[in-house]
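Here we start with a single chain on its own, the form predicted on its own, put down as structure tokens.
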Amino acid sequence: MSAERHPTLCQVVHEVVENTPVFDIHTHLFDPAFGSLVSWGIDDLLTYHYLIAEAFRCSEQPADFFWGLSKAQQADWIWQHLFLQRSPISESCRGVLTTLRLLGIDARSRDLPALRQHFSKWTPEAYTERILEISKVRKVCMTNLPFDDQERPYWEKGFNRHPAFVAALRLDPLLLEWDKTAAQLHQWGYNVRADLSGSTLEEVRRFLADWATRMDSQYCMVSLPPEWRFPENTITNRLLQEAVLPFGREHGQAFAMMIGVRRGVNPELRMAGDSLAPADVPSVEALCAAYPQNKFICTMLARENQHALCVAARKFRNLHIFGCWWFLNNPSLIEEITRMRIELLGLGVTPQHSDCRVLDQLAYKWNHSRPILAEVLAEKYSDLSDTGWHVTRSEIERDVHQLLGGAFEQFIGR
């Protein structure tokens, strides 16, 4: 509709959205200095948990058979079931093919061993630069977990950081597995107790400050289950109120919540066996109201939550909502949610983040998301033009920069 009414305006919007560098505010990627922890290449793309879950629907093989295969064999199996025995029409399959196209790799031969040869030519460092280039991503926010025994040594030893990769301090074990985490913190020299008595909360704040400084974290974050409620009297909420939020106020760290994952509903699929459920938006509103000096970032996994979360963000200026992740990362849902957010919140939102675990996914997720954002914006600018208010190209560039990470940077004070 907008293209027919204002074709030049529509073209400008699409050009600007296509060429504006993005700050991807939440991923599971690693700086290339993390070596073997970095996931990239065709086998990692094919064995991503999105495709594992999809492939199991197409086979009667027991799960133990699949998990007993090497990664290359798993990729072969998924390629056979999802790309050769049926058309790869799902968004996850399309993403693999889009990535290959953007890399200049012709997949029409459908020859997986030949595709592997293209990736064998790259070093991880050079490949990182190539993916950032074709994705037009200027900055990537990682998810960094000091409790992970594989990741922690890199931070303790130190490494030469890639300028495009920034950190976010993840707190899931601290907030959701306190009995286990308390013992770990005590072993690391923090005077904490499982019952939160004594100097425990002060020591947790010290731990957070130590790691936020070490990582130079942009914000701290947690993935909460849909059952989370605030202000219930729980260990999670006590740690949040008396340790995490005071730390955030003192050190200028926003608190990000990704709410709605139901872990392990099908355990035999491992990471691919997670699901979702609607979360409680009033709990987020109560948290924002109780702590107006803290900044909160939130995304929810269930489609059913999106309208109420938008309304919550209208009421609390210390709440910034973002992203269409995991089960929402489908074009029809991204379009619906992006349109809703812009209609309710204007430019005060971050419509998308990639949630990537495999470096290559930066290429396809942003390639698929940008045209959706451009189409929504073109329609809204056309509506605006019909009122007699005409925007300039520089104003469109300003607005798109805001939506692709600029508004988020302003919100967190970075």
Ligand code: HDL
Second form
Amino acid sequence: MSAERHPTLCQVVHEVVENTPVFDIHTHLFDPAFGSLVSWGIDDLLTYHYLIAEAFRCSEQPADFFWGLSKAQQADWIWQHLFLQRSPISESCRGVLTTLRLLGIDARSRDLPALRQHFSKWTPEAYTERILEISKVRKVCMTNLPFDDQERPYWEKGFNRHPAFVAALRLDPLLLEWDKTAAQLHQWGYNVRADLSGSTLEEVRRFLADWATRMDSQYCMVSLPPEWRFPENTITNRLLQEAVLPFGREHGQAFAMMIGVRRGVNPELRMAGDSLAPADVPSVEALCAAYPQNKFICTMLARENQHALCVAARKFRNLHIFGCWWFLNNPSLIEEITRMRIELLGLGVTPQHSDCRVLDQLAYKWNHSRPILAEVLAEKYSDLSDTGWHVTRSEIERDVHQLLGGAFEQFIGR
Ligand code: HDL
Ligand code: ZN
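Given the form predicted on its own, corresponding form predicted in complex with this ligand:
All chains and molecules follow, beginning with the one already shown.
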């Protein structure tokens, strides 16, 4: 073990990783200015879709029973099934308890109504500052959808932005549901046609420029199904090649692809009903090769894709890979994937993002990931020391800043 070999070095690495502020490059969180769209507190923590999926497995109740409950009743039900009737040993359950611990809330009473009292005294704005402080997160990238009827009015009206919350322009409806979205764009005054004829592609580029400017977006993004292939003559790829990528080159917007989701394999679970399948890494390589002037960011959902994706990133300097996404965000897989990435890519990677949907989750997701990253780094720096190359504390701080968002900011030019 590296700790035996170089105990002081390992202690420094853990200290630095534990205390380096993070840029969390992909979340579903909202700036406090978004009011009711902000998700926080114990009931939102307990009704996180990861926990809904796990709780459904513990009951014979029909799904409609659960969906007919209030949020507090759903939280009570999940608390009963996953925390009281059996030990909360899964990563998602552990996360709720880590969050309570980091907030200084004693959960040993196991009394959910009593736990709720601790959250009732906060305002969303004050709570946001508290969570950012204990999570040591310096910047949070949101997922922002012009097509969302609840979110869009905030952007159209404008609001005072929280300095720590930045935007990413999410394009799934544009790229994956063009027929429906074309009608929406036309209604908004963009002269587009479903068959992409006329000035459609120019107008889509104008739409992208309008919203990227309005949001000051860091990058554009899409979640692609495992069947996505490039090259292939599809509407998705034509919009990508003739609108999104030219826009990206003109406006300096990197394009993020999150690939491998199979939406709604069990519809009765609603948002918790998605699954995964292995995706096609050669398609990512072909896109990077075809568009060397564009910058691509990528994460894949299947464990089976991770090694090939690392190799793809070795081949293309316009590809930056990130995160242990969703079903990969578990200690055993985070360690495996992070070790593989550092061995193959050094520091030119963003090992983790949180994908938080509930503000409080920032606390636990980073508290769980940091020690794993630290352990891998400690081993790698120990291996360096064994060659006679000794890193200084400031070099470790430089490197860890890179891994926790610095390399990403350099890559996207922000
Ligand atoms: O598409 C995505 O961005 C995914 O992260 C989904 O939002 C998924 O539901 C999720 O929350 N994963 O953590
Ligand atoms: Zn996400």
